[in-house]
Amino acid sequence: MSMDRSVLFNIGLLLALLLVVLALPEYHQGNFARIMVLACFACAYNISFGYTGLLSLGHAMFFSAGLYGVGLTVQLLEFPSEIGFLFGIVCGLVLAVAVGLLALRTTGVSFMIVTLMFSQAFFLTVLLFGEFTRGDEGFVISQDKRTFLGIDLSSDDTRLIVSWVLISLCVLGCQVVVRSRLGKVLVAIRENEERTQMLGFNVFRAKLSALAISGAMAALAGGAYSLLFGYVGATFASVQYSIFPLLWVLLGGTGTLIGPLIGTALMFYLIDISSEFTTAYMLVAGIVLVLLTLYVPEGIVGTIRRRLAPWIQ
């Protein structure tokens, strides 16, 4: 019954949230496409730092392989937006697997680091082909392009339900995914790793396979970020980018499906209305998440989930 409730929850702020945006002025309309999509990169990173507990700091990777992938593709080789897409979801893919086979033979700091280390390497190959990737200053996809199953990706209206319909899909699929055979192994392996393996499960094959998810969902945000947006720049295979998803999850929630989409909607309007006021919003978003992390540790969902609604996955 609970697990019905949970179900039936997320729908409901996923409609909610619809009709909320809908209502809102073109300005924030804009912002919400924006932070619909990041909210997808944020459910991405839940999966395998929320729920299996693996802290990487390498998913700009991911997301840049979706968005390169899509806009290399797209722009340069004039293929259908159809075929990017999915090649930046495959590319983001395989990164995944390969870098998970390599880092997942660490464990704790030891696989932060080595994960920083590969996206950092990423970055650093982004900027060594500029003469494609056009480095820092990227490039933009034309309007033309921007088409997916005859749908004109570049109108402001139908950015904003395409979003919408994208982190839907994430959320929902993440919630399959945490209810799954696989989704108990994974939260089992958070909670006690060496006990899991005990009780014969493949604890390497299970991390692995939340990898793999994690970097195709990834890609799959970093796709259509630049189908919808229509830019592709290295910024996004930075350092800070594999640090947001981070900063989303837990001020939403870790181990939550509606606590990434919060996290990155309040992290966004408080850069966006910090930055109006100081050049220096980056300090300002981190004592509010130092605040949070000493006051509300498990995050917003999280801290609703402990003392109002333990049924909230």
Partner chain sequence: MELGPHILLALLESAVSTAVLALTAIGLALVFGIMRVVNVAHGEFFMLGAVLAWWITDQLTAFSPAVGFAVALVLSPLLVGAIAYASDRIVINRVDYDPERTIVATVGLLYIFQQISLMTFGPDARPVEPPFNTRLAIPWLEITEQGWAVYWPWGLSITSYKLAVIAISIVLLIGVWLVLSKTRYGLIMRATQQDKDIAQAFGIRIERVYGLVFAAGGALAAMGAVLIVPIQQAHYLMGGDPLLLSFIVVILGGLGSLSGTLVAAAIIGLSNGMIAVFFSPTLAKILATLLVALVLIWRPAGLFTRSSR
Second form
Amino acid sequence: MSMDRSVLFNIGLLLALLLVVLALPEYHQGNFARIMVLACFACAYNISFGYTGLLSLGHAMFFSAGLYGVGLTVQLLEFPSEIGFLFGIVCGLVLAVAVGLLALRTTGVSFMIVTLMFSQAFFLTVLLFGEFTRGDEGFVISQDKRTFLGIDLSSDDTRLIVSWVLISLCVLGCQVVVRSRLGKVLVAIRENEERTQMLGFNVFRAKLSALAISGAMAALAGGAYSLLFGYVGATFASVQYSIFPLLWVLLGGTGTLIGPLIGTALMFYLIDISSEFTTAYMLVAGIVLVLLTLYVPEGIVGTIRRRLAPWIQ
Amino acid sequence: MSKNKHVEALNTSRRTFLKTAGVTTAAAMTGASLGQYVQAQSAEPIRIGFQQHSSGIGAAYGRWYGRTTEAAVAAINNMGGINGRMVELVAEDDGTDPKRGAEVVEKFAKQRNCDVAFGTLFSHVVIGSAPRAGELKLPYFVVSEGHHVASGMLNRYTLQPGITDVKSQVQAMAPFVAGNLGKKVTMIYPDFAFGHDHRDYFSAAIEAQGGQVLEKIAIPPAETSFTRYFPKIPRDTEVVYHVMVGPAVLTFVKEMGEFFGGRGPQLFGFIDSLEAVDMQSPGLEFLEGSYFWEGNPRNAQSDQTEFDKAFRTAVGVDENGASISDSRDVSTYSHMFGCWETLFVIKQGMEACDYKGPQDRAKLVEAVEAMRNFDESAQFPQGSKLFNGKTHQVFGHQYISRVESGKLNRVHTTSIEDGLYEDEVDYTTQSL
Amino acid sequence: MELGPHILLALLESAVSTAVLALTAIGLALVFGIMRVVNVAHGEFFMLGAVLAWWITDQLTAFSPAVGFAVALVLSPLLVGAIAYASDRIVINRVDYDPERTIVATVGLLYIFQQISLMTFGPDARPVEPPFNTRLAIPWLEITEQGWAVYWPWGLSITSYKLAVIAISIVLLIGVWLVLSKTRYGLIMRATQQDKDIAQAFGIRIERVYGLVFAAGGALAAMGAVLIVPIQQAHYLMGGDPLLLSFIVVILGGLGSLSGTLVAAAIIGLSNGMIAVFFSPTLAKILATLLVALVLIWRPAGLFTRSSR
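Structure of the form predicted in complex with the partner chain, given the form predicted on its own:
Everything in the complex follows now, all chains and molecules, and the chain you saw is the first one.
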């Protein structure tokens, strides 16, 4: 990867982010620890949706594959968390490939519904095995098991640093993907799938790769979430958590590297702040979504890119 | 212990370092400095963070938990507050979502300067929030009737002193069911953790009474029509034990009535199936003569205590358990007393340890752990209770009512001993 | 219960849910087929229909339940239709019916409708009294030593209202079919669906058609909801299931194919009910869900279109 303006921009932005979050009051540090991990999930979604044009409503299953892959192995089977974490990512990867092999035979709204159905089946499976998963209630990963390479993940400081490292890895990882040959094929598919096919590219394999990377990254976010915050539950596998990354990405800017992070943070604070003066914060969120689609359709970063900085990736 | 202290010291120094580094760089970048939090003065009110289910699936409960909590806070303040300080309620909606729940707990502790967090009902929100409360060392008083506290899954800072747990409730029902209704039972319950608790604890308890569960019918979550499950009820069933939660409960009970047409086995249900539902709703006529567990009798009984009377007046509930201003707005009477009683436990605890501020949170936990008996009184209108400081769980009386002319008349009161079981955890061995 | 009566009971119950699903799904099929946009808020139109039905009957408690119900059956779909029309004018039209932007905008509408409903009607499940509701026991035949004999199996029954729901739905569906195939409005809609540009060239005001189609879609969902509230209850979170099931039905039925939509509604409605007879309920839901996914993969353009792609 050549060190051009866009790469330097992202690295600079991530370093600035670190400085800002370190300077924030404690409460907002806690929030940003959550936001940065969830933004990894948004980055994952951005690879399949933003860069490849695959509108999935099933990403909750990849996130929860990581969540449960880590949670069940670490809490029930008492795996070391390092092994459990890797296992969680592999769960997401394998599930994404399996789902992709089937679902990628469809496109458009059919793809959306098929991924939604697989994700629903996953959610119900979590409930079916309630003996181990404790179903909707979920379970706690005990504090003594939440260490990683000797670091205590339940402490506020390490949590903040770890989540920053994760989002940095995801943003820069996405940049590597986007700049690779694969990334260029993906964007070509998004812009015109038929033409890409006619030019001799293996469209199916490219889309499958995108979904696999996306699924593994979503599982990384889910696994990290379970270890950092100590809770595993079926809510994270519900439809809502497939819609969230879509909203975060659209809000921040589809097909931009930093957009998912911005979108996640905005949505988080939109709810956090409005819930202080009204119980109707979902109403506020709804209105903001409608206004955004009407007036800022490319998302925050997308609009900045069009108006000010066309070199942003 | 000493090892823990050591780790803590290390953490503190790292925290200071990080903070200093951050502040310095930010100050250098912006030229601004950040204000410090002003330490709470003792004349300031005691702030109770109320994690309320105002939206999402728990909203019907959340509204009544809110009304009860506000009434209790008003009552406490009328009595002069706690340790001479007024109590201020800081309510925030958690959307009945475990992720948001944990965020709200964090907000209570770090931004809104709450002394304790309180009032959560739904189990998944409790379990999602409790780890964070434990890390923050924020006393977290839940009113959820889940077995998660006493099971040992949570931590030293999570307590349930105001409502009994499902294991205790279910276990206490078995002698009455086996002795009065029948020994061959079919269970119908929702196919998730809450329902599984009913299934497991009741099966064991009824077998101990010489009874038997013939069939266990699990209803998938979010189901909206139920008739197709009823044919699985075996013909020789003597008692149908039913429990259902969520917005479709009324459909469930109604369709069960239409299925049997008034000629079926005895019905024994948990009032959860009809919390916040008007007994006069169309289609419920067939419930006449059936039995319900009640945490607290919804209809004022003939031997109503002055405490129950005062509680109803304070919360704004009439003798049918409905809102005084709207007779069809039925309360969650079997659960919401838990908010009232929990707040008085917090008051007692804070007074016992002479609570001054957040630095005394550990002392508060210890003070509550040291409690044992709560006598039936204006503070504990539901009845006397026994608190187990090791498991952080309270035990109390349960009520069984029979539906007669559309009213729930109490026919049996269990003893506290009926609901006791062996300790599964000793939280007092965990560090504070 | 014996298998025979059990299956009959499951069939009858499934027929009721199929009837309501068909109405709701036809509404979505119109919008999806003609406007080519995904309306995520469709389930909320269903919810609004139910909640408004409760509100209307609640205002009319002085009259008999039948009067309240009849008024609700007319008024609630009209009101929801008006809300849908306004949503199209204010939001969907202004994102130029762009597929992705419409999805996000309708997610926004979904939140807005849900929260407004919570704030105005409250969080309780609200019952509506059925206009009539007699329990009808159903006989069954069995072979005894004396030959065939009629008996009344335990629990095998349905209510008169549930039968009426099936009948009313069929009448309404025939009505929809007549409007679409025999009237000028239907012709305009079909023309718009087949080729928007040519239709425009013939002087059809596309935007007006879209607004009316969106209103009709909402009204049909509301009709299904009004029919179901005397059986289930109105609740502000009830829109999720109808949305999901309608989507499955519409895609399975094939884009823009009304008869396909109806057949798909029957398949989904019946299979949902029947699988629960043979498997443990949650496992049944998993199997049904996976089955639908696999069918969609096998025929991405629906079961009833000639070319699979």
